[in-house]
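First comes one chain, alone, set out as structure tokens in the form predicted alone.
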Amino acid sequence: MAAAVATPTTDLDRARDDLDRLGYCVVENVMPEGLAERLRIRVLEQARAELGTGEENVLDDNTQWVANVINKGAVFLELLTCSEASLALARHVLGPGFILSCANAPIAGPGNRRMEMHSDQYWTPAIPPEGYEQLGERGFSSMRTADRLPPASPGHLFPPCMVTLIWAVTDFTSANGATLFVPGSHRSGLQPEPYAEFDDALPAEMPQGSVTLWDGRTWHATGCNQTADEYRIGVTNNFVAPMIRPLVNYPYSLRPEVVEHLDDSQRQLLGFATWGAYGNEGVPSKRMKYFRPSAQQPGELRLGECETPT
């Protein structure tokens, strides 16, 4: 009998099955040796340096988010493409061509409150027969427990448009605030009531160097850190389908010294690559695979002035 909770595995077939059935999966031993420790040092150094500068984002007095980390150290860019297994699992849900929406480093300190239960893909509700909500609206149902979740009618369930990854920079345990999930909620077509108790929500525990991935429709929340002095540190990568507007406009906001060292895989994930249906730059062409900066774009021309862009 298939398990009703995802536990750490190195078997990608099992991870795909967990994603499909439960809405999330946990994969262990995916980071190269030493990467988690380098990430831990960089996250804590950045977090301490941001305090008092106006750049810090502190919640509940003891939870700090280090935002937009791709600009804040080469180690975060390394993490983005360090695991073909994680990219393959994201591709399993989103298909090819997905891009990064945002990357952050949450630090859950002792005594933090549980985050409100939510799904990341709140903007794609189920479509009931009598009509639909505007996709810019965020509503929620009165559903409080997973055992009463009705399945959405076939044809009325919006497909997944987002996959979120949280990398375990430190161990994630039930005691230190591991992410809580309501298994199977991704197929309900509903949004949770934010601060209902959800006694049936289950923690995704995993050792340092692992990653948890979830379907953007899955109900989840950061757990409570009940330890006395342990900080739970992660790095999140939110991937979206290529036609979805990302939270961060990387071609605009990345620092020049970061852009200079991007490889082709990173350029594609960060939204520099054209895509055949939405977001293409001008006429599709193999020599226009990547977006060009403004200085290389043709402007207003007159007869006799046109030059072939480089």
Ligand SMILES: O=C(O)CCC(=O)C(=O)O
The other form holds:
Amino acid sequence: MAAAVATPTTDLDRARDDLDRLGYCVVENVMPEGLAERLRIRVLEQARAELGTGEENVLDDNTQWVANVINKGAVFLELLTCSEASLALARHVLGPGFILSCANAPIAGPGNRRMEMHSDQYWTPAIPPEGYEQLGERGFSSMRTADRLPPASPGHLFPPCMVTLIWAVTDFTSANGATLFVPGSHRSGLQPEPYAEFDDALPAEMPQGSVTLWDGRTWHATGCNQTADEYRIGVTNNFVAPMIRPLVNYPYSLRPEVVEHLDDSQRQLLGFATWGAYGNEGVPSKRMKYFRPSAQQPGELRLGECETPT
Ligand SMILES: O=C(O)CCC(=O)C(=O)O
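Now that we've seen the form predicted alone, could you pull up the form predicted in complex with the named molecule?
Zooming out: every chain and molecule, the one shown earlier first.
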């Protein structure tokens, strides 16, 4: 019988099946040797250095998120493409050409509170059998408006357009705040009530160097860290289908020294590549793969004096 909870596996078929059926999967030991430890040291140093600068993002008494990590060390770019298995699983849900929407490092410290239960794709509406909802209607606070959403009816479920990965920079255990998931919630067509108790929420435990991936519709939350002195550290990579607006505008917000060293696959994942559309960036005949920086874009051109346009 198929399991009702995703547990760590190295079998990609099983991971794919867990992702489809349960809305999340756990892939064991996917990071190259030593990478998790280098990430742990970098995340902790950055988190400590940000405290008191105004750059720190501290969510409750003891949860700190290091935001926009791609600018904060080459090790985070290394992580992005280190595992063909995790990219293949994201591709399984989103198809080819997906891009990074954001990357953060959530640190759950002892005594933190359970996060609000949420889905990352909180902005996709339930699709009623008739009519439609305006996609742009949902604001940031919509996580807290679960009761407004009508249940989806069979055959009217919004598709997944986002996949999130959380990489285990330390071990993730039920004691230290492993991410909690409600298995099967991705097919409910509903958003969760953020502060309700969820008896059916289960921790995704995994050893350091593993990764958990979930469908953007799956209900989840950072668990409670009940240890005396352990910090649970993750790095998230949140991927979206190529036509979805990412949370971070990477071509605009990446630091120049980071952009300078990007390889082709990193440039594609960070949104520098064009995606099949209505004429790309205005040079349809060229089918340009990468956007050009503004300094290389043609501007308003003028004809010579004798060539007055008629
Ligand atoms: O920190 C975690 O375990 C989960 C983070 C999370 O909920 C998210 O990135 O959407």
